Structures are given as C-alpha cells and as structure tokens.
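Single chain ahead, by itself, as structure tokens, in the form predicted on its own.
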Amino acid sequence: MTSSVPIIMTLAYLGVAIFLGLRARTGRSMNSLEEWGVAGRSMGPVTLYLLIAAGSVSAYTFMGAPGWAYTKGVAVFYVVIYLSYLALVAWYFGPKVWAFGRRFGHVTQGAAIADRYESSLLGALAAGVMSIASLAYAVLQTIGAAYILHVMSAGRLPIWVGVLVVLSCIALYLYASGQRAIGITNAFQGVLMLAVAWAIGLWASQRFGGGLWFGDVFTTLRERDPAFLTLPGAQGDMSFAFWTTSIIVSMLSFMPPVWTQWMSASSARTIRRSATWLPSYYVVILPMVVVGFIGIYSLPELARADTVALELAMQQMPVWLVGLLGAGTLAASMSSCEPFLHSVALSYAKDIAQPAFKLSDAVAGKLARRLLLPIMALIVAPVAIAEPSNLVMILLVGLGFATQVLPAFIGMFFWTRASKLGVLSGIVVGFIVTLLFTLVWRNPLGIHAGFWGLVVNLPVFVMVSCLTRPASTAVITRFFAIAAPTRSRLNAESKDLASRG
C-alpha cells in the first residue's frame, strides 16, 4: 500500500493526544505529588472507567489477541477472564486503597506497603521489584507503537524513529500534566479503540464471513478446524494447567499503575460505579479475535501471527479503515505505556529517593517529573530500539516476581499478624523459585513459574510472620479500621467487654 492516508490519520491521532494531554494541566501546578501523581484525587466515574479500561487494554487487543486467535484459538479468551476479574478486584479493594491514600497520604503502592509494615526498606524493595515488570511492559508497548508507525508509513519511518516519536509525544504531555494527562488521553484513546475494533471486526466479518453475525465465523471454524475451539489449541501447546495458572498469576499481580488509578478517584463510590461497568468495555476484544479467526483461512502462510490484523488491513481494507486501525493500535499501545512510565517515575522518587535522601514532599514531587525523562531516554528507548529477542522472557520474569509481592497485600487487607520479615522472606524465596523455573527448569509440569514461586512463597511468609514481631498495634488498628471495619469493631467490643470483667 503506497497511500499516505493511513500515516496521516495515525499522526493526526498523535496530534490530538498531545493537545488533550497538554490542556489537562490547565490552572494547576504539577510539582506536587498529589497533583502530578494522583490528579488531586479528583477523577469522576466516566473518566475513571475509561482510564482503567484503556490502561488495561494494550496493543495486545489489536496485535496479540488476533495473533493468538490465529495460532492458538479460544485460549486467547484468558485475557477476558482475568480482566473481568480485575473489575471485581477494583470494586472490592479499590475503595479501601482510595481510603488509605486519602487518610494516610499515600500516593504510591510502595508508600502504602512501607506504612503498613513500618519499613521504608520494604516499600523501596517492593517499588524496585514492581518497576522491573513495569519497565518491561512499557518497552513492549513502545516497540508495538513504533512498529505501527513503521507499517502505516509503508516502511518510511524506521523503528528507531518511531520509538523516539512515540516517547517524545508521551514525555511532552506526561511531564506537563502527569496523571491528569493519562486520564484525559486514556478517555479519548478508550473511545477510539472501541470504535476502531468494532469497525474492523464488522468489516472483516461482512467481507469474509458473509455477514455481520460473528457466529458464522465460529461455525465455519467448528466445521473446518474444531481444535481451535478447545484446549490445548490447534498447535497443542496450550495445556489446561499452563492456561489456568497463567490466569491465576495474572490475577494476583497487583501492578502499581492500577493502585495509582484507584487513588486518583474523587471518592470511594466513584470507584465502585466505574468498576461495576468495567466488564462492559472488554467487548473490545471480541471483534479482533474474530479477525484472527478469519486470518486462519485468508492469510494461511503468515510468517508473524501478531501482524494478522495489520496484514489483512493492508491487503484488503480501504485506506481510511487502515488509517483507523493504525490510530486505534497506536492508541492501545500508548494508553498502556503511559501509566507504567508514570508509576515508575513516581515510585522511584517517592518510595526510593525520598526515604534514602530524606527529601521533602515538595522536592520529591519535582524529582518525580524530572525522573521521567532519564527513565525514557536511558532505559526504555535504548531497549526498545534494540528490540531484544528475549524481552518477553524478561517480562515473564518481571510479572512472576511482581506476583511474589502478594503477601504484602494479604497483610494489608486480611491478616493482622503479617510481619515485615515474613513478607520480605516470602518475596526472596518466591523470586528465586520463579527465576529458576523460568530460566533453568522452564514451567515444570506445565505450570507457570510464578505460580511455583507462590507455592513456596506463601508458607514461608506465614511461618516467618508467626515467628517474628508484627507491626505496632496503632498501625494495624488504623489500617484494619478501613480494610476490615466490621472485624475491627467486633475486636474493640470484645476488648471493651473483657475490660469490664
């Protein structure tokens, strides 16, 4: 395809995103952690709904999902299961996290962990660990965004130029407006992605399936290749054990950007209202899965499965639809990249630099914005331009390790006896097991390495916590007054009765 229409439409999307992102800061100073970090805790239900939805739906929607449908079949729907579960998590835990932030002044996940366990070291460790997965995720999204620009420009924009263009655009409005920029751009990107996905899916179904009804595509698949509709899939490489444990590990990874999104809400009720409607957004996946199924018969010799939607578009679709797909895919990449870059800069400043160098909140706020640029220039851009073949492996290790922070959350919401040393011990042994079962003995018995890490991590966490000193009564009382108010009230009444004899 030699038309310039697709790259013009894709670049037009970038222009709109920059405009919206820069305007988001209007009338506000962005040097404070409260404003730059959590948008002054002011986001309403619609913005929060689109912020969480667009942030959790990455380039995977337009590249990975059709690619998995093309090669593995219905195993692709694991993402729908775990995203819907995240909506449930947001509904239950979101208001509690918001209340922690509002009452205790937390603006990061690491700050909440440090406060709960009275250990800035543990907060910094958790922030550092989480940043590994966050940065790997941001790099993957940057590579995806640069690849889109490369394809839409018919190869005229090399990958390295695309990386610099995308990161420069994000840096511009993220530095200027922080979490407010993420909120407004994600709202725009979320609507765009939903419209583009359904436009592409309905067009492909009409063109290749004989009608707008997606059911005909599934019927054809069942008659010609039923293996695509069951596990272990058409290639036989997606066992029930790995599929299931991958979902579990994904469910238990409480990534920092999600935490920040909850704390950006205007109220606890706002989070509940947004989370209630959140699963409705994930219908964005369905039409792109259908495109992947159509590609099985339309593009049978495709070398790279992730490009099935793009190849179908470039070969068959009108140029305006190709341009829409380019804009939608770029929006998906950037909407997921922004929150992870923002949360890493915020965590490095608040959870690591502030306690290490005894910085004031004002200095830490300025530092968070300034750290954004070296993180992009020195870490994300070089790795994205290098396009390392083992990046997915790095991401898997990162996510496996992120899951090992689970005991910290158990102690925050459910178990008062959880201790600092218990959490620390669990993280260390869980990480070692995950690392070994990822690099040396890969996924024994077909079970995800991160799940094996948890199998060892949790008993160690419980045993060490029972043998060591928990946090002070004052801290536990104020945390569980929010996390488990009924239980706290009953305990207080019991103590009162006991004191009366």
Contents of the next structure:
Amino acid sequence: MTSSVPIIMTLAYLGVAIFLGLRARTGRSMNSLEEWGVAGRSMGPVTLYLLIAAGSVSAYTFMGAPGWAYTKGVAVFYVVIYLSYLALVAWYFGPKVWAFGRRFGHVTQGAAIADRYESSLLGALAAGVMSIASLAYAVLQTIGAAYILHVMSAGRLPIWVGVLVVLSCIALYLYASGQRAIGITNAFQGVLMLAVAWAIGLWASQRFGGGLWFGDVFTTLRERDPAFLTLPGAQGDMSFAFWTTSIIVSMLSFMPPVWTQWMSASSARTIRRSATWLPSYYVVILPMVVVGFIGIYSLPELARADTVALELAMQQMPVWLVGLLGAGTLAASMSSCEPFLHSVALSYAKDIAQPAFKLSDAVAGKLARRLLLPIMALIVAPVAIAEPSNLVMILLVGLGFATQVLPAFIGMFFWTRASKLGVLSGIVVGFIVTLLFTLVWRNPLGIHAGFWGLVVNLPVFVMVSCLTRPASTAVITRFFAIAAPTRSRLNAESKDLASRG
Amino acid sequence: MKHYIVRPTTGRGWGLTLAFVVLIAAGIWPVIGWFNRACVVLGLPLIAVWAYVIVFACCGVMAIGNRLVERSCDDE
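Mind pulling up the form predicted in complex with its partner chain next to the form predicted on its own we just looked at?
The next block holds the full complex; its first chain is the one shown before.
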C-alpha cells in the first residue's frame, strides 16, 4: 500500500491526543502531587470508566488478541474473563484504597504499603520492583506504537523515529497535565478503540464471512478445524491449568497505575459505579478476535501471528479503514503506556526519593514531573529502539513479581496480624520461585509461574507474620476503620462497655 | 491488640461474597470445562458465549452490590 491516507489519519489522531492532553491542565498548578499525581481526586464515573477501560486495553487487543485467535483459537477469551474480574477487584478494593488516599494523603501504592507496615523501606522496595514490570510494559507498548507508525507510513518512518515521536507526544502532555491528561486522552482513546474495533470486525465479517453475522465465520471453522473452538487450543498449549492459573494470577496483580486511577476518583461511590459497568467495555475484544479467526484461512502463511489484523488490513481493506486501524492501535498502545510511565515517575519521587532524601511534598511533586523525562529518555526510548528479544520474558517475570506483593494487600484489607517481616519474606521467596519457574523450569505441570510463587509465598507470609512483631495498634486501628468499619465499630463499642463496667 | 481476619458481618455481605466467589468459579476449571465444546451458539463459540455471560453477570452482581452498599455503607 502506497497511499498516504493511513499515516495522515494516524498522525491526525496524535494531534488530537496532544491537543486534549495539553488542554487538560487548564487553570491548575501541576507541581503538587495531588494534582499531577491523582488529578486532585476529581474524576467522575464516565471519565473513570474510560480511563480504567482504555488503560487495561493495550495494543494486545489489536495485535496480540487476533494473533492468539489465529494460532490458539478460543483460548484468547481468558483475557475477557480476567479483565471482568479486575472490575470486581476495582469494585471491592477501589473504594477502600480511595478512602486511604483521601484520609491519609497517599498518592501511590508504595506510600500506602509504607504507611500500613510503618516501613518506608518496604514501600520503596515494593515501588522499585513494581517499576520493573511497569517499565517493561511501557517499553512493549512503545515498540507496538512505533511499529504501527512504521507500517502506516509504508516503511518511511523507521522504528527509532516512531519511538521518539510517540514518546515525545506522551511526554508533552503528561508533563503538562499529569493524571488529568491521562484521564482525558484515555476517554478519547477508549471511544476511538471501541468504534475502530467494531468497524474493522464488521467489515472483515462482511467481506470474508458473507455477512455482518459472525456466525458464518465460526460455523466454517467448526467444520474445518474444530480444535480452534475448544481448549487446549489449536496448538494444544492452553490447558485448563494454565487458563485457570493465568486468570487467578492476572486478577491478583495490583499494578500501581490501577491504584493511582482509583485514587483519582471523586468519591468511593464513583469507583463503584464505573467498576460496575467496566466489564461491558470488553466487547471491544470480540470483533478483533473475529478478525484473527478470519485470518486462519485468508492469510494461512503468516510469519508473525500478531500482525494478522494489520496484514489483512493492508492487503484487503480500503485506505480509510487502514487509517482507522492505525489510529485505533496507536490509541491502544498509548493509553496503556501513559499510566505506567506516570506511575513510575510518581513512585520514584514519592516512594524512593522522598524518604531517602527527606524531601517535602512540594519538592517531591516537582521531582515527579521532572523524573518523567529522564525515565523516557534514558530507559524507555533506548530499550524500545534496541527491541531486546527477551523483553517479553522480563515482562513475565515482572508480572509474576507483581503478584508476589499480594501479602502486603492481604495485610492492608483482611488480616490485622500481618507484619512487615512476613510481607518481606513472602515477597522474597515468592519472587525466587516465580523467577525459577519462568526461566529454568517453565510453568511446571502447565501451571503459571506466578501461581507457583504464591503457593510458597502465602504460607511463608503467614508463618513469619505470626512469629514477628505486627504494626502498631494505632496504625492497625486507623487502617481497619476503613477496611473493616463494622468490626472496628464493634471493637470500639465493646472497649467502651468494658471501661464503663 | 486482639487480631482478626476481616469477613462479612451481615447476611447481605455474605450473599455478595458468595456471588463474587460463584462468578470467579464460573470462569475457571472445572466449570469452564463444561462449556469446552466445539459448537456455535448465537453465532459464537460456546466458550466465547460463556465468557460474555460472565462479563454481564459481573455487571449485574456489582449493580446489585451498589444497591446493598448504598443501603448500608459499612458492610464489609
């Protein structure tokens, strides 16, 4: 394809994103952590719905998901299920996290952990290691975004130029408007992705299935290759064990940007209302998966499965639809990249630099904004341009580790006896097991490495917690007045009665 | 301080917890195995239909949860 229409449409999308992102700051000082970090805790239910939805839908929806459908079949639908479970997690934990932030002034996940366990070291450790997964994720999305610009420009924009273009655009509005820019651009990107995915899916179904009804695509598939319609999938590698443990591990990974998103809500009720309808957004995945299934017969010799939608577009679709796909995929990459870059800068300033150098909140706020640029220039851009082959492995290890921080959250929401040393021990052994079962013995018995890590982590966490000193009564009382208000009230009433009687 | 594990304190809280557990069980083994058949229902593979049943069931349970929580703001 030699037409300039796709790249013009894709660049037009970038222009709109920059315009919206820059405008988001109107009338506010972005040097404070409350404003730049969590948008002054002001986001309403619709913005929050699109913020979380677009943030959780990455380039995977437009590239990876069709690729999985193309190679593995219906195994790809595990993503739809775990994303819905993440909405349940947001509904239950989001309001409590928001209340912690509101009452105790937390703007990051690490700050909440440091406060609950009275250990800035634990907060910094959690923030530092979580940032490995976050940066790997941001790099992957940047590579995806640069690849889209490369394809849409018919190869005229090399990958390194694409990386610089995308990161410069994000840097511009993220530096200027912080979490407010993420909110407004994600809202735009969320709507765009939904429209693009359905336009592409319906067009492909009409062109190759004989009508808008997806049924014809799947009826053909059932007759010719029924293995695509069941687990363990067409390649036989998606067992029930891997499906189940992948869903559980993904559901239990409390990634820092999600925490920041919850803290940006205007109220606890706002989080519940947006989480309630959040799963409905994941109909965005269905049409792109159908495109992947269509590719099984229309592009049988594809070298890279995750390019199936793009290849189908370049070979068959009208140029305006190719341009829409370019804009939609770029939106998906950027909407997921932005929150991770923002949360890493925020965590480095608030959870690591502030306690280490005893900085004031005002200085930490300025530092968070300024750290964004070296993080992009010195870490994300060079790694994205180098495109290391083991990046997916780094991401897998990182996500496996993210799950190992689960004990910190159990102690925050469910168990008053959890101690600092218990959490630390659990994290360390869980991480070692996850690392070994990712790099040395890959997913033994078809079970996700992160799940194996939890199997060892949780008993160690409980045992060590029982043997070591818990946090002070004042902290426990403060936290559990939010995490367990009824229980706290009953305790207070019984103490009151005892003191009187 | 006497330590404790947080759990629901009312019938409504237990009901909601049970509904969440049922939803999660619906998406993993062994339940997902019951829908692991190569047939097309409503134009989609059976597992895809089940995945979207879970999606909308999650919305429904949370919508009910909102009404319960708004009635008693402090249920654990």
